[in-house]
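This document opens with one chain alone, in structure tokens, the form predicted on its own.
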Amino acid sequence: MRDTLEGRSEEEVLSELSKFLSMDVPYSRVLSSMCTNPHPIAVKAHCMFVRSNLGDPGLFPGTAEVERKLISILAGFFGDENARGYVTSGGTEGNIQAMRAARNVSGIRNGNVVVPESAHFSFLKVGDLLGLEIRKAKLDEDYRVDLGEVERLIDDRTIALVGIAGTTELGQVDDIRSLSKIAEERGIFLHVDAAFGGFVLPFLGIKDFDFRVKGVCSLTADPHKMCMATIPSGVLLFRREEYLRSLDIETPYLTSAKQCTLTGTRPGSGAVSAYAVIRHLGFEGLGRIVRECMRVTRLLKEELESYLTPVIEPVTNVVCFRCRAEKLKAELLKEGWYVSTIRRPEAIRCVIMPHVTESVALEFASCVKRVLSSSPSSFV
């Protein structure tokens, strides 16, 4: 059948496109989203290397060596200047290919993997594309993963334990340390989910969650949440080479003779723009606008703690209020403020990113009272 297509002009295209952009939420609304705006020296950035492809370094060096710098700067601040690793797309792309290179490394195949019942669901994937068992072990009563309950479903085609550094929920953060020494213990593989936490934690002073533990062998954190960059982009990062290179596959006809990474065509956009936003405001930057999202994200808990509970005193920028909470979220859709639920227990969450400001803040706090003030017991 003949293309009838017709093209149009620049100007159509780009009025059509600004139609389609207008019917996206804001921002400044979403309390639901642990992503942001990105820095403004971070869309730049990811302009100027629009057209880069890292999938092909011997054609973009310069792009190439943009990533090897930020992965080095971050390797130092998590803990271990000689770590390897890369770019990624995200926390699914680095918790994907941290279970690929324990399976590889382990030489054993449809083994079973040890998550918390709060990780996120990309180890459903996990499960799914590498023939892996995931099994869930049952949280504590501060929601952190239990401990005995890890121990319990260890055995010997276990392949690797999982611990969350922010759990996409509730911000929890696990007890690498203890997790660890049952990783040594039973010489298995430990993968940290820092994709949320590994850029809001080690600004608040918890740095006991990275290569700063000895049994962590690998460890994903996002750029493109806290630290503003353009999406996507992650970093996945190996302790030791040898679980880098165990995910290698020839690429002969590539201007590299091996790749190690999970996609083909990789953006340059992901790196440069976090590398921009790194180098431009300095960990200290970061931790001040981290520390401001703190700020705010416990005026909100006291705005509202005597209207609804906590599940958990706020360890990250994450409040989670207990509720009939599809009930809320639906009332508080109406005013237009974007919130999730949680099931476990039912509560509304609340991410405080920095496009949540103090005065956003009190806000939506100000329409949540106004709604359960409304009828107090069909929320409560």
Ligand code: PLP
Contents of the next structure:
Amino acid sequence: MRDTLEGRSEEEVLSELSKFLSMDVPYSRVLSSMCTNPHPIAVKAHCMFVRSNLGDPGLFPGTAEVERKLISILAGFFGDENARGYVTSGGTEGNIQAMRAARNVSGIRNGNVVVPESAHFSFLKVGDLLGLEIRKAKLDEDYRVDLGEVERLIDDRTIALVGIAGTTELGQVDDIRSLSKIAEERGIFLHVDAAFGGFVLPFLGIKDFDFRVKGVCSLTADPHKMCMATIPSGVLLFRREEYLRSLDIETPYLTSAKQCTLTGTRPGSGAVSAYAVIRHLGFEGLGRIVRECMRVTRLLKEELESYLTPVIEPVTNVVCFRCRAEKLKAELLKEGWYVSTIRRPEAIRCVIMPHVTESVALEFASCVKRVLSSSPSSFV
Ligand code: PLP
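Starting from the form predicted on its own, produce the coordinates for the form predicted in complex with the ligand.
Starting with the chain above, the whole complex follows.
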């Protein structure tokens, strides 16, 4: 194909793009990602609203109404129907904005935030962007944040505590009730990062991580992970209007007077695709999918546990196995499988998203067994 900037026919451009698309890895061999194939109805909704810009809501009142409805449904789902918020680009934006609100309402500049050592790397961006010191609290033997450590790290410049409901690496859930108690006693803002767990835990009967817990001030949960919305789709919720309003800046030339979001121009696709999935499947249907992922997670653990030791009993649909992780990961990649490794302890990590069906998991397990038996002492 010519490589100049002259215009090309639609057919030529699309065929070029198809080649690039075919280079991407199909999800069916991916156990390293917290994203998955979007639900077909999410794709349809995304395409319907592809021109919408929620950054200028007066021009897109219909799309803005879908966002309001989604926020209201999820506020109730996460335990406080009066919670308010907006649709973000994902957990990173949710964490940045929650910490910005905590800082703004505290009135403290150059403050610090106490996060678990297991916190997602987006908190490093939080520190850098907002000029906050990120203090990492050690974990206990179950890889939950150690509460004594949290207390030790708090001082009079602490503007927020963070708890994780579904850690990125192990899928573990911090003791949010105890964090809430500490936050309430000290009068500190508590943010829950449920980017992954938000659309998993409620379906497994775990509900004490959200606004049902009194001290929780904000929560982020990503429909583009286990809710099968199209990327980008995250949700940030605050218990109090005041927190959201602390993010407002004036927007003189738009159809709205103020904007509390991080990005200006903002896709409607995240809101409408999440709304479509929830309306179509209902929380009951979503729950069935999540519980099936959990069943397959346990199956994979059982298949491999006589070869490799799981780091923890899976709490969510993530299972990690102790091994010489980089070596095993590289060997599995040669066989076309994508897994990731975690920071501590040395282990490979498998996320069982909806595309990892029982047959995919069994095929993966037999590949792992084959690789391990080819050189038994190399990987453990
Ligand atoms: N928080 C947690 C717990 C996560 O697992 C992730 C991503 O995996 C994020 C935040 C960041 O989400 P995103 O990549 O959508 O910004």
